[in-house]
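Quick heads-up: it's one chain on its own, the form predicted on its own, in structure tokens.
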Amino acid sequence: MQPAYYENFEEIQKKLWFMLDDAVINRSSPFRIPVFICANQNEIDGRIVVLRKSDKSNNVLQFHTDLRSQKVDILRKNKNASLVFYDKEEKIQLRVKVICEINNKNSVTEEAWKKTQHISRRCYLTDDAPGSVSGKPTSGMISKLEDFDYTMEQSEKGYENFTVIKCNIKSIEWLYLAAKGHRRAIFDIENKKQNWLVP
């Protein structure tokens, strides 16, 4: 028996947004760690990020990064990017095209920073930028940070580097792998259109 979303646009959207919303709170969800791809001319870069917010009403996804990271430099030159999600058990892939907004030291980051736990804040306390060349294997952190030997108050210094990438969705492409026959659809958010595609 095929699921309700096999050939129904409305059910597909219900399912995909359920999976995205769940990924924000469920650490074991495969959708929690999508691949984020950004590019500027010949500079193409991809990495895993952690989904931190899913907002269907505004068609927005968010993740956190360090202001000094390479992806921020790329996004300053080209705000168009893509997120790829895949759930092996569900056999569902999403390819999400987005326009990114870099948020640093504003109301968006203030709200997210308050929710960022003590354990996670140390990522933004390193002296050197992520991706900096090092002469030895390193976490980039002084031993106090590695041992979590810092107070919540001391962690506030990391707010300077803490950045929220707000991804405004342009389109979502859905692929469901089924033995009977795969199904593929695209939801064009910008133009308010939806179409079936050949898988």
Ligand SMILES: Cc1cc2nc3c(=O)[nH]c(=O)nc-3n(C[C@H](O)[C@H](O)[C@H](O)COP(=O)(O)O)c2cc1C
The other form holds:
Amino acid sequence: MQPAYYENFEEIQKKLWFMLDDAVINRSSPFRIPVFICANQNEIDGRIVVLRKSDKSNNVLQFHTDLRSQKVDILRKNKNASLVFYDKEEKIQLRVKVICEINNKNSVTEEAWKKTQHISRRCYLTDDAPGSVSGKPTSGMISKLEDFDYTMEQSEKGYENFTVIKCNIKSIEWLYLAAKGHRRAIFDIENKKQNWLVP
Ligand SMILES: Cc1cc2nc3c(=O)[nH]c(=O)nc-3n(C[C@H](O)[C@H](O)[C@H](O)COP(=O)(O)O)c2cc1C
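Other form of same protein, the form predicted together with this ligand, not the form predicted on its own:
Let's see the whole complex now, leading with the same chain.
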């Protein structure tokens, strides 16, 4: 039997937003770690990020990063990007085209920073920027950071680098692999249109 979302736009939307919402709270969800792709001219790159927020009503997805990271530089030059998700069990791929907003030291980061845990704050406390060349193998952290030997108060310094990338969705492309026949659909959020595509 085919699932309800096999040939139904509404059911597809329900399913994909359920999967995105679940990924934010469920560490074992494959949708939790999409590939984020951005580009500036010939500088095209993809990397894994952790999905931190999913907001269906505003068509927004969010992840966290360091203001000094290379992807932020790329986004400053070109805010168009893409997120790619795949769930092997569900056999569902999403390709999400987005327009990115870089948030640093504003109300968006304030809200997100409050929810970050002691353990994850050390990522934002390195002396050198992520991607800096090092003469030796390194975590980039002084030993106190490596040993989690810092107080919550000391970790507040990381807020300066803490950045929330707000991804405003332009379109979502759905692909469902099924033995009976794959199904592919495009949801054009900007123009409020949806269509089936040949897989
Ligand atoms: C499982 C996993 C989760 C990751 N999550 C994030 C993340 O949420 N934010 C982030 O900036 N980098 C994350 N990274 C590291 C990035 O993939 C990447 O190596 C780093 O951000 C540097 O990328 P850039 O030089 O393109 O900025 C993660 C890597 C892995 C393997």
